[in-house]
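Take a look at this single chain in structure tokens; it is the form predicted on its own.
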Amino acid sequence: MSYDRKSINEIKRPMNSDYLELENADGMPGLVDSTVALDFLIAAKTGIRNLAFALTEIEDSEARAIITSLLNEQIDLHTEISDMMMQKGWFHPYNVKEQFKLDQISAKTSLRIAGLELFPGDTSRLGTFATPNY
């Protein structure tokens, strides 16, 4: 089994309900990476909005200069995150059809994860591995 990170587009197999086994986590690192990147992108957008709002409320020219500088840094950060996401195939802002396909995969994956029994009654692996003391 390969432990390479897969993009969300590559997650095609149905999820196995036995998620405690490492082999059933195939594709999850790529899914987690894309999810964390999207959350980071949303946080950057929120920061831009908040700084722009703050800029309209400040009278002091020195404080305005600081907020303007922070706003420019936040815009640059947003650009870096979105460029990285586009390069990895996690974000298609200029191709609505591709983004829609990606959103459908994400929605189906979310539904599959929601259907997992996250707290099964028996999580024991006793007997699965070589256990000479038992």
The other form holds:
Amino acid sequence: MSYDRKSINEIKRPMNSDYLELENADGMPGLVDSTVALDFLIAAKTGIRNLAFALTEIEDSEARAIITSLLNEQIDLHTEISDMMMQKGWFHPYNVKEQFKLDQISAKTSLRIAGLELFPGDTSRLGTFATPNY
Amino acid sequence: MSTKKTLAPHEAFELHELLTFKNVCATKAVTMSKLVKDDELKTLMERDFNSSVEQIKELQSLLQNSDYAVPENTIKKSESEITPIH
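Could the form predicted in complex with its partner chain be shown next, to go alongside the form predicted on its own?
Full assembly next; the chain just shown is listed first.
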């Protein structure tokens, strides 16, 4: 697939509201993957915070030992996700300009998705083409 | 009096919160990994799901030390089984 060769900024652009049109699906896998990865990263980060907070509240030594090991695993997972996202160009922690540009495009995309009629009653595209029998 | 020290209520609540969070994460990881096309991300998410299963089991066994714990044998087998994905 070509989408992983392109940088995400080439793929990410304000989307066309006609999502039924195949042409507008170009770059969709890249869009989905980067969004899912970001969600994954945020969940890992929240997990680290939750575990650290729990450690400050728990005294029981067995529980502390287990939570400490979970915390270490979670930190490793977070490192892996952020490294992968940086390598794929989905995340630019050292290039704030690039990151802000990406955020702006993502914000626009989210607003466009919010405005879409995602589950229309009729998804037929008849009428778009010459259909002599109708 | 039992020799095993039970968890204080606030410790049990904390573990309960961690468990609910892990449950959501595991469910999300396995569902979202099906939507992903990128192989690297997919394997990372599947690996996370498998380790989440282990972590959930650890938290479950910890919660057995709490006064609020429901004895394991009262939960139906089919409700407590999680099978890892390969």
